[in-house]
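Shown next as structure tokens: one chain only, the form predicted on its own.
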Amino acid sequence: MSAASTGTGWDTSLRRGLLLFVAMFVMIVMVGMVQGTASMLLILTQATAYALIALGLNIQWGYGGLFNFAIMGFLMVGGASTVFLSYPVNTAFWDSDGPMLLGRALVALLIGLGLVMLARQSRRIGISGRIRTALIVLAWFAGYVIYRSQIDPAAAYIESTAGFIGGLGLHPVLGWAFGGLVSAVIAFFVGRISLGLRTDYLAIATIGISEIIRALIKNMDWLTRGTMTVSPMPWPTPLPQELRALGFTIQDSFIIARLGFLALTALILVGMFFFVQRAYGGPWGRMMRAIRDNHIAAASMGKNVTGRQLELFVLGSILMGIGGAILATFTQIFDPSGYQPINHTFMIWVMVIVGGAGNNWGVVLGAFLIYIVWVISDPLAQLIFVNLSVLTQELGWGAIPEIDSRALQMRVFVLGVVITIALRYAPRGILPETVRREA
């Protein structure tokens, strides 16, 4: 998957990258001229968050060859985590018996985990074989019953009185960091279970994990408010309405507010990019490439293949969690029903494949390119369909029905065309991975 380049080859790759980024800049300027500065900043801010998420997938797939289709699940975890930490405090919950009931549920959870741990250590007292296995299964069942006996009445009480727990009212950036932390913890346990699977089975397992996470978040109304959504989410930078209160016009308030949010997300992206780029260019990166290209040979040289893959899985999931938290904060709404595999898994994979797996510059370029194409394909398709409808009416064929829904569906078609062309003419991406080696 990696290509060696020396001298002229490296210079050619560098010139190509510069030209592509210049072309991307021109494309962004054109979008701004057509849709306005405020709309352009909205697109750029969301594209920056998606670039961070795509960078996380590149760590997993481009660096380690790990098929992770649980991207949507980690995005939801990031969004739910920032709700819990940065959404305003719900006084109706804290003034009720909800905290006491949740405390009991937490104690029940700890008791259940304690039973499982004791059962797993039963071999120290001479219990082994099938008896030990049956004891562990029984401990899991008993722990589950004990926990559900406390969490179910607590959830019912909270939903009937306060609606949901609410947040802690902390700064949104702390919510983003917490989203990355929770994603890391989940990724650690998921990786410990799943990374021993073969590539295709790993993909299937992560799809199932993503759907489990989505089902949990959608149905835990007491914690995430479920399908009733949480809004408005606070911003880490001044909101447009706050700027209008200071005397700014409506147009200027949107531009300045989105510019401030974009600057913050761009700073995070640049920091993460620098960290990942430096790590991949050093001994750690060489070891990861060796494991990716031939894990059997790497294991024979004494490398802990599963341990290193777990590092990649956790690190990539952290970036996904942070990116998901940023998206939820920017849109000011956390809606579990709004997460769809086409938007929050497949599109991320397209960004990495089109940009160039293993090349961070290519992945960032691919993220901006694909997201901009995704956004502008809807209004562009509407314009085409409207003109075609006028033509068909003049020819006596009648108007094209349901133009809005048809134009929205064209997004998927355009995405398919883009990835087909990319796989045909640039199978390794528009900026493929290159490893510089001195001649």
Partner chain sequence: MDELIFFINRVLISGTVLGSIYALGAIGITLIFGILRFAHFAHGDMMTMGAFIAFVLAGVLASAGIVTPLPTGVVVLPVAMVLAAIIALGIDKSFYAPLRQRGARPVTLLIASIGVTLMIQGVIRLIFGSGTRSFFADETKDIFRIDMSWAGAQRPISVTEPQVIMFVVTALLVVALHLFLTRSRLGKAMRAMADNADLAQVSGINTALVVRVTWVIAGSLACVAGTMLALDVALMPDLAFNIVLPIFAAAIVGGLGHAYGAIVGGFLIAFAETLAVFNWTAVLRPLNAVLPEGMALPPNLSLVPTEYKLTVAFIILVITLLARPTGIFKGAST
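What about the form predicted together with its partner chain, after the form predicted on its own?
Chain alone follows, minus partners and molecules.
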């Protein structure tokens, strides 16, 4: 790790990595023995999806030094996209006037955007300065009013007749890809407008954007059913109940179904991992490192810094969108109220920082470790509380109330402690980025 061990640096870091992965494997096996194979597979599958998301953040933060606090937003976008593509078709909607009303709303939206574009072009006819700004603001307002005048009745109509627009009934894997695609498009626009900001402003801007996305998805009931949630989402692999119909026991059906899902998810993670790893080892990665470590020098060498950063931002967000889609499919429910910055933005950050920003192996390791810590904090705290409660009862102070909900909160605290310790004692993570010598 230190500069003194340069000669054997790579060997020791490899050994360290192997040891840590073995330790993680042992932890997983222990969880499996305590909680049962089915729960272990549940945890593993979700951890795999989180690893994919963490990999996405590593591309942005570890490779590019881009601060993204909008992870939750991208996970929601991924989830909502896969709902749209893979949820069964809602014939009640397609048979109603809904599509026509939505079409009108779309036209209204385009007219609104057209107005804005026109206002922006007003310089050509000699309007500039404050007047032009006022014109643009006015155009935005007019566009907003026009759009609202069409979308509000459409939304009300759809919500009262068909509930929501439903899905297209396509294969869930297509839904995941679509999640990645929509995330990419949103990331492109978000990146275009905000990547020029200073790091801390970028953090605040992205967290704001993330909250805007959440508010939209949560309240556009006609599109996402909002707080009424969408379920059950179809799986790409056989569901437990399908296996049970084939004659498996309840226990086995869960294990096999989750194994199948895990295998698919792991395949995607491995594929993405090697793609990212190879790209970063090549000339593209070299350029990215140069940009991250020295903006000015890279820019003066004629590198298109902003363009490259946008690339990283979009690429990372694709992985986040896919990961978010996988999570929604796996839990079979899309619940916009279930998304919280703590679980879906900050936890990913803890994974990347603890694992080692800039090192894909470290980040994957960090994702698994943190997710397992996150999950087992609850039962562990419960155990501690139950024992403490016995003690307080013996002391005559009475039992501790609401142990369940309190224990659940323990994991938030543990997450905070973990990141604090990591920043203090291992700021580069448990598997730090190995400095590559550029030949």
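Keep in mind that what you see is a predicted model, and the values were worked out from it rather than measured. For clarity, a rigid core is taken as the largest C-alpha set superposing within 1.5 Å between two forms. Positions refer to the first chain, counted from 1.
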query	finding
Shift of residue 340 between these two forms at or above 2 Å (CA, core fit)	no
C-alpha of residue 191 moved at least 2 Å between these two forms on rigid core	no
